[in-house]
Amino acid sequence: MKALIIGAAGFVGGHLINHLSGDCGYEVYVTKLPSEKLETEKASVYDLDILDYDAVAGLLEKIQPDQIYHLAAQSSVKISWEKPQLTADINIKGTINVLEAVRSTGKSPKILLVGSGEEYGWLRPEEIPVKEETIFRPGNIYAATKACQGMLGEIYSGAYGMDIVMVRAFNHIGPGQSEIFVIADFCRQAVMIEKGISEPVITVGNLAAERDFTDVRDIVRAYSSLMTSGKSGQTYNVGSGTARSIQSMLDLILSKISVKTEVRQDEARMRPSDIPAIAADISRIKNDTGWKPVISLEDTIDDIMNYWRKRV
């Protein structure tokens, strides 16, 4: 089985490489931007800009993969506010290039388009946990572009008979995630306080928001299970099924260090718009694939803390 991961230099890519090459035993090919670093002995690495259609088509013709995991994205909500044009180009135009390039090969690999729970946006209390059929009310630019990506997947699957599965992945966390994401940022700050590198003050944004957090290693298992058992043209939520406040996550992180720490809100960390609460209904993926998360939140936070203890 040949698996191609487009956009593998990011947080999820490394974990997916490990899972597909190790647990699944696949022959793995991956892409990254020329400016990115990705060193692995578990996959063949290629430079690729998904905004270059000819380059995408040429690589697909060369590799002829059986599975394509489309991870390439501008995935930060914060950056989407700062760079909306870049976010739209990568998340929408880039996806069209991939789908058109696959179509041009005449082959029929199974494709996974990775979207986000952010697509649902402003949910009413009675809509949580949210089902896949729930109407979108995107609350930020990143969410709007990912919603468009999912719609494109449905259109290409229906119009051209392409084997495409869409995912709405909720907040995934774990060792190796960039500190531009909230849990990694809190863990990094806590470790710096623990080591005496920083004063015992942790700066935060909105702590009232509630999110559905899942270990990235569970997430990549979900992706591969959908490539085996997911139904073409279908969209699946992937998450834990439980909403947890950012405040509760911060409390758990601070419980891992013995230094009394002040929590200080920083206006610069507040977003122009922030969804109050969201959690996934994961019945569909459970029913179709048998997948469910197995790594506890406590273990995930321990692993993230230990990751930063080795690096700061």
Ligand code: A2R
Second form
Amino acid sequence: MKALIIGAAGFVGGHLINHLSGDCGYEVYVTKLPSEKLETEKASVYDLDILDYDAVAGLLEKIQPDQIYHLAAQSSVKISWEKPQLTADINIKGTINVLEAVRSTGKSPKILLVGSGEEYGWLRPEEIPVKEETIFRPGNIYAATKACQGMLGEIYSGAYGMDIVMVRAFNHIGPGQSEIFVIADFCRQAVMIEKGISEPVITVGNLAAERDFTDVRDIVRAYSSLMTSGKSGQTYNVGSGTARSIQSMLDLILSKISVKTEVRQDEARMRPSDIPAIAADISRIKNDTGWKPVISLEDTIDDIMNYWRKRV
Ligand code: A2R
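Pass me the form predicted together with this ligand as well; I've looked at the form predicted on its own already.
The complete assembly is shown below, putting the previous chain first.
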């Protein structure tokens, strides 16, 4: 089985390479931006900017993959407010380039388009945990571009009979995530305090927001199981099924260090609009693939803390 991961130098990519090359035993090909660094003996690495259509088509012609995991994205909500045009280019136009390039090869690899739980946006309390058919009310630019990506997947699957599965992934966390994301940021700050590098003050944004957190290693298992058993043209939520407040995550993280720490709210960390609560209904993926998350939140936080302990 030849698997191609597009956008593999990011957070999920490294974990997906490990899973596909190790547990699955696949022949793994990956792409990164020319500006990124990705050194691995587990995969063949190619430079690719998905905004360059000819380059995408050329690479697909060369590799002829059986599976394509499309991870490449501008994946930060915060950056999507600052760079809306870039976010739309990469997440929408980039996805069209990938889908058109696949079409141009005349082959029918299975394609996974990775969207986001953020697409649902302003959920009403009675809609949580949210099912896949729930109406979208995206609350930020990143979410709107990912909703559009999912619609494109449905259209290409229906119109051209392409073998495409769409995912709405809820918040994933784990070792290797950039500190622009909240849990990585809190763990890094906590480790700085633990080591005495920072004063015992942790700066935070909105602690009331509730999110559905899943270990990235469970997430990548979900992706490969969808490539095996997911239905073509179908969209699947991938998450834990439980909403947890950012406050409760902070409490868990601070319980891992023995230093008494002051929590300070920082206006700069508040977003222009923040969805109050999000949690996934994961019945569809469970029914179709048998997947469920198995790594406990405690273990995930311990692993993230240890990741930062080695780095700060
Ligand atoms: O923005 P960078 O320099 O971090 O690079 C990201 C890369 N990327 C691109 N790849 C090819 N052509 C482009 N024009 C382009 N622009 C950005 O995609 C990064 O290395 C990768 C995405 O990885 P992360 O941002 O770390 O996302 P993560 O957490 O691995 O999530 C994977 C997927 C994304 O579609 C998310 O929106 C979704 O899961 O939640």
